[in-house]
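Only one chain is shown below, in structure tokens, and it's the form predicted on its own.
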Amino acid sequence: MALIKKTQPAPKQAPDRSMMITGDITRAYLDSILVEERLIGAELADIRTVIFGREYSSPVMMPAFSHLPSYAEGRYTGLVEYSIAAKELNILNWIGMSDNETYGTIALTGADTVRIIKPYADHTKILDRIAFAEAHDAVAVGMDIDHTFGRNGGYDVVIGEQMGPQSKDDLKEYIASTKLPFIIKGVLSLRDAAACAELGVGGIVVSHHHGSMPYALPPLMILPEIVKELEGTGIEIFADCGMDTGSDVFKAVALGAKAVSVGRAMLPALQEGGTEGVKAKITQMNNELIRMLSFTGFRTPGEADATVLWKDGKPMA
């Protein structure tokens, strides 16, 4: 009797719960920070914010998303729709992984945009994308170094593109190749913050990329220490991950962030309402931020500090 080899379907890969847990940890930390009121003499706050020498209507920024589709027939891609929203709201736009043609389309919206480039193994691709962004009037360029490693014990592969390690010498080359501020996204330690200062970057994003590494520190937990580490360097410090409300943004700026990117919180509004949906969501967050600043006696986001924040029954500053 001949043996018949039956083809078995490949086993399904278990969902990566660690990413969900990281998000839950970040959300729990945000919610654990409480805020005191300071109302005597308080006035309505003004949330205009200067980033890299340019004035914007708010410290709320768009996220460095990549590869968003068109959500309905006849609509632009999600990347274009939220870039138009950024332009109309006068806030800073960010774009993630994209080829030059896609970035050129984003540039046509007229939004002030930061281009974040993946840590490609092919460094010529990085330099090419930096040069293209500069030629198309980007505000800044940068790299999300937290996308170097994948989930299968190797360097990440993103949409067929191989990622690779980035040494200090590599980063120095990218920084030297452009007149634009260079941003390192994915800083979550004093060690990397100090290295960024040594490299002469223009900005950093305190971020865990929504859980690229399991059980990562919530960005706002380490943000105050990073702010102290970089004091006097002139490096602009941003934050993201789990920012859902204007109250979250308030806590981030009070702990030292210049501005905050909002990603997954705006996705439902983007999917359902496109540009107008995003504008409504960001406007709501702006109004919440104005309320929080006003209730705590701060007139601007730049004035806010941690003296109004409490955690575990104790002042944070």
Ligand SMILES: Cc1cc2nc3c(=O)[nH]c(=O)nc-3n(C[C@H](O)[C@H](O)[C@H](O)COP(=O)(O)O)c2cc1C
Given for the second form:
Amino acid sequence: MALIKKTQPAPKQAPDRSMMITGDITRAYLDSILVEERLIGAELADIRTVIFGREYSSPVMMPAFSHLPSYAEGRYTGLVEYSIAAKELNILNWIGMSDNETYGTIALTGADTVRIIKPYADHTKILDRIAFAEAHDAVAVGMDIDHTFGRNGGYDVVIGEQMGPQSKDDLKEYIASTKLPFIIKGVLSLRDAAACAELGVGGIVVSHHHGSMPYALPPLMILPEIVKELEGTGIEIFADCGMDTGSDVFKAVALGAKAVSVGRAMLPALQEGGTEGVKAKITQMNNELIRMLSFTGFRTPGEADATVLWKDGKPMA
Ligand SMILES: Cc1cc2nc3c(=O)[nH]c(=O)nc-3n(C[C@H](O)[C@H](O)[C@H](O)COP(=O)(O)O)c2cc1C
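Output the structure of the form predicted together with the named molecule; the preceding block shows the form predicted on its own.
So here's everything in the complex, that chain up top.
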């Protein structure tokens, strides 16, 4: 029997429907939270926020992004443009997967930056990137532990780089290697939150990384429980996923987040307007956050709490 030659390229993986469902669930959860008004005696709110001892103009932060497509025929990388916006607006900048050369370019913008490092199988890469970030004045370093596993039944491979599991001892080694606060990005359970406290991390991001696991909990659903779990530890608690408006940010801070990152919702503004587009988007979110805080009688994001939030016809707290 003649052998059938395989000349066809392997079929492309089908779109990740479960990832889209996770996004929809997260959006629906955010939109299911309603807000009461408390106007008598209310004054205009002030949204300045202190993170890791530094004051920023708002609790809205840049996302830990990487491998963005090139913008404006390669004149922009995207990462540099939003980092400049962070510097000019005085908000905290975040950068995701990056080699040291790229990180050096970001550091040159002068933005206060958190560097999130991938869970590389080769741990020397992690230690090297932590040391480089510290030498280039990063505010904090961390790891997106939710990018360990891929969709192909194995550890993920990201732009040709092999990811691998990270034990508690591995994380301890990274934390001990730097004077900077270490952030675990991708905490979505009380179990991991408690482990973070035990490890002595400086911060966590309550996040599902825009759906790296199907049917992941919306971050704001578990956030209040995590806040309770970490009470008194001094760990900074951040959140992301689906943040698009000042109202989303308001709900996150009212449920206990210190600050939030705006990810994909910022992309159209970045693509169309570069630095100025990002600045306009963040300013719009800041203004809406001021309005939400003022309407609910809170003077600062830190004062906001869940007593003004309603869900399914009942107060949330
Ligand atoms: C193009 C792109 C690149 C990303 N790269 C990284 C990364 O390198 N490191 C990381 O921790 N998260 C990365 N993320 C995840 C975001 O930081 C964020 O957790 C996620 O997009 C959820 O927020 P959003 O719903 O506001 O987009 C990336 C997301 C996108 C869309």
